[in-house]
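Encoded as structure tokens, the following chain is the form predicted alone, with no partner shown.
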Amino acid sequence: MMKEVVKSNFVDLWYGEFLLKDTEDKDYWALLNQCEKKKAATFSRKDLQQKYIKTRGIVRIILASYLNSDPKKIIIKTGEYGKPFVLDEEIYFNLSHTGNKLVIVVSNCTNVGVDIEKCRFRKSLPALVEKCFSDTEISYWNALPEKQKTHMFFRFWVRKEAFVKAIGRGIAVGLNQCVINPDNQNYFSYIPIDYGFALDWKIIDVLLDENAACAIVTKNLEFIFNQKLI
């Protein structure tokens, strides 16, 4: 018998582009609390600062419309290993960023992380692949086609990368202790212990642009995927 999906769970994929044309039309600097403005200061490039002032006032203008808050009263801490949360509020975030674009994810029912990456050629691929790479991703990474190997590598990596996010631990748990299922790519075959079984995690691949990889990685619950842009 089919689980009948809990309306009121859902994860939200917001994205969109960084337009930092107009970062300076819109006050997202007074949107910011001590410490993100504190830390806006310590970037000596203007581009790099304007991104990371416009993606804070985006979170939280985002945050505030599920929370019907004020977006500069959210209280946004960061855990012990840096992963962002919100203080008191059962509402869990994350966000990542690649050259202009940006995306956020937002749960009100599970942990949640994602990645996304350009999807370009490296000479150090290979290298990276031995190094991030469980035997068995290594095995069907090399049996690819050559034309697919770089699609593919960042592929695997988004997932990795947002794994590691999901579980606020980053890439100090080890990318290539958390495997994925090659003949099911939507799962793990393997994740460290100390977080639970590997069936215990989804993979939600989002295709964004063609020459990018997208990926998020939630608890595997029942709830309804929504993509919204900025």
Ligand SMILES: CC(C)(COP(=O)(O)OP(=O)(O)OC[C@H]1O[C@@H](n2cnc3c(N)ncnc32)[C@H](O)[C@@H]1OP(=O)(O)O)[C@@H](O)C(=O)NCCC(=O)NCCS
Contents of the next structure:
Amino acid sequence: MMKEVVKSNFVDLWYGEFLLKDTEDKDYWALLNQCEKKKAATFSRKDLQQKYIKTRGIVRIILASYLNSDPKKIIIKTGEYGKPFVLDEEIYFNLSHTGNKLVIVVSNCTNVGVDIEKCRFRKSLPALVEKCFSDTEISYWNALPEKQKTHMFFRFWVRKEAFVKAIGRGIAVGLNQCVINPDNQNYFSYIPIDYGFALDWKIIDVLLDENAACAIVTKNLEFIFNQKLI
Ligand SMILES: CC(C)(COP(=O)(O)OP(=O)(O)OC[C@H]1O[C@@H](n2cnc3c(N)ncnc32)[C@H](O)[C@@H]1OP(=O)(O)O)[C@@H](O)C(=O)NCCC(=O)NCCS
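Having gone through the form predicted alone, I am curious about the other one (the form predicted in complex with this ligand); can you provide its structure?
The complete assembly is shown below, putting the previous chain first.
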């Protein structure tokens, strides 16, 4: 009797640091499609342009390893609010960069988002908390010991951004509308009504290094999580 093959859900996080060299650029450039090349041409800063080219090249190489195809042949389109996606394949991705760090999340489930930010003190943090956090999150953050505030701010921030990237809407949806449960920080206690139940979404906190906060959000409760190096 044939055994039924059960497909596992996976969420893979690829992490790497940029080492930009002019020569490497050319190899990645050859992998990009016309839209990506057009967008690359809009960067006035050479370092940002190189980063974009290299990131898109790496994304294509990684996606090709899942699809067993040629990186150049993968059709990447852009959604209404800027989220890139692979056309007509059951593979989903999202990416984020901060400084020289790059994270790319790949999954066989839709609605996946990732964000990474350097944790650095800024005088504007209390004002950002007032603007982007909900009342419960504000009370939780205000009650933290001073030395934990910067780190915790970014932990909450990346979870919120990963959510708005998972739904593909971006920050226009309102970061204060995505509320993390301070007592169970892998789940939301509230999200905008258009995106279903808060408890259908899962937050994965990722520890990459102590100066950066990173989180993945997925509308998917059962999956195997893997971390991989680019
Ligand atoms: C998406 C967004 C949250 C990114 O924030 P960020 O912290 O500055 O940047 P990150 O490094 O974390 O992420 C950037 C990547 O997110 C992806 N991205 C862009 N827009 C996205 C969206 N709406 N949803 C999910 N991912 C998105 C892209 O891959 C982008 O990298 P790339 O340009 O190199 O391909 C923010 O730019 C945003 O809200 N954009 C939406 C803007 C919008 O509403 N536009 C309206 C019409 S186009």
